[in-house]
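A single chain, nothing else alongside it, follows as structure tokens in the form predicted on its own.
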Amino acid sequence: MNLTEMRALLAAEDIRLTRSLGQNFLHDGNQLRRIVALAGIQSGDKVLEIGPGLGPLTEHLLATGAQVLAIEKDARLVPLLRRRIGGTNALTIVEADALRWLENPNDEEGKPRDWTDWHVVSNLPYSVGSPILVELAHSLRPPRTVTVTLQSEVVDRIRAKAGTAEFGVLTLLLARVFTIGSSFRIPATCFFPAPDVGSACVRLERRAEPLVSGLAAATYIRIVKSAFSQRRKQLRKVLRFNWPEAALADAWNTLALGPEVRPEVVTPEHFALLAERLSRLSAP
């Protein structure tokens, strides 16, 4: 589907795209092919696509021989999507708010959602892109890979290294579960309507084992969120509100952390080690 076809279809259906839903549809065939290539989708793969819109990326995913589950929130677009490309057993279309849908840990049959063998490939609505990624990272069985288009500044935060201005909560919450692969920028002219922000596509790959799991994972998340609520303060001083000073002193000595270290210079691996030690304690 090229830009002319996209404009004509929306006009024929008298549909105006809404900024509140983050509807900036990617129409450039070269960029769509780059996304699918970066995702490495093969025939028979199971793919979750969030926000398919009119289905240009969906078409490219189906062309690989993949099985696609597409979650679309806009009720106006769902019948169009079904008419255009719904006549195949390889595509399942669900009308739902993807973030709320993912927040439910169980599927429609009441079974825990298992994304272990799935790939996520999406041009995510920018307004909810970060929460959707965090929800996927927090799931009990996260997907094998995630290849998504987001605001370029969000991709910069995902890819950030400790000690940089972009490094923060999003970096760390995703780093617990995923390693970060390649990325590329996408010009605004490749979207309709053209967004006012930069865009980029990035690939995440699930770690063989998360940095921490179980109770330590919950502690890791708590530490990260607490630390970056006051990122300019010394990390140890921030954590004193939740853990005894003696426990923090022991952890700092064991991990050889500087007494004045601030959150933005602590690596995901060190946050994980800190979480492992502090998870053995019950916060007061």
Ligand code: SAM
Contents of the next structure:
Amino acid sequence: MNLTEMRALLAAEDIRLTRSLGQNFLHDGNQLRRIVALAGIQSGDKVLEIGPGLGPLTEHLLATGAQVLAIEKDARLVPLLRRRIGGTNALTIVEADALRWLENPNDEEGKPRDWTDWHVVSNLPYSVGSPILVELAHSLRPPRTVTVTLQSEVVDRIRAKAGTAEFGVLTLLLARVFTIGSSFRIPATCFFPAPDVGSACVRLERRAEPLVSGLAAATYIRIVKSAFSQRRKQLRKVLRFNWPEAALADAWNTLALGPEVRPEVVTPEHFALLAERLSRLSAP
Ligand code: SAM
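Swap state to the form predicted together with this ligand from the form predicted on its own:
First the chain shown before, then all remaining chains and molecules of the complex.
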């Protein structure tokens, strides 16, 4: 679907795009092919697409022979999408707010959602891009890969190394479950309308094992969130609000952390060890 077709379709249906829904549609065929190539989608793969919009990416995904489940919030676009490309068993379209939908851990039959064999490929609505990624990382059985287009500033945060300004909560919540693969920038002119922020596509791959799981995973999430509520403060001082001093002293000794270490220089692996230790020693 090129820009001319996109404009014509929107005009014929009298649809005005909504900024709050992040409706910047990708019309550049080369970029769409690059996204599908980065995702490495093969025939028969199961793909979750969040925010299909008019379906330009969906069409490329279907062309690989994948089975696509597409979740779209905008009720004006869903019937349009069904009419355009819905005539195949390979595509299931659900009208829903993807964030609310993912927050429900159970599927429509009441069974826990299992994304183990799934790939997520999406041009995410930028306003809810980070919470959607975090929700996927927190799910009981996270997807195999996640290849998403986001605001480039968010991709920088996902890719950030400890000790940099971009390193923070998002980096750490995703790093528990995923390793970060390649990424590439997408020029604003490839979207309609052109967004006023930079865009980039990034691939995440599920780790063979998460850095921490079970009870310690909940502790990891709690530590990360508390730590970065005051990123310039010493980590141990921040954690004192929620964990007993004796447990912190033990963890600091065991992990040989500097007494004045600040959250922004602690690697995901060290946050994981800290979470393991603190979850064993104390329940806040
Ligand atoms: N995939 C299309 C493309 O590449 O052109 C559209 C991408 S556009 C950046 C984001 C899409 O997500 C829009 O279609 C928008 O209506 C939809 N959307 C916004 N918020 C959503 C939400 N919470 N759940 C599901 N879809 C949402």
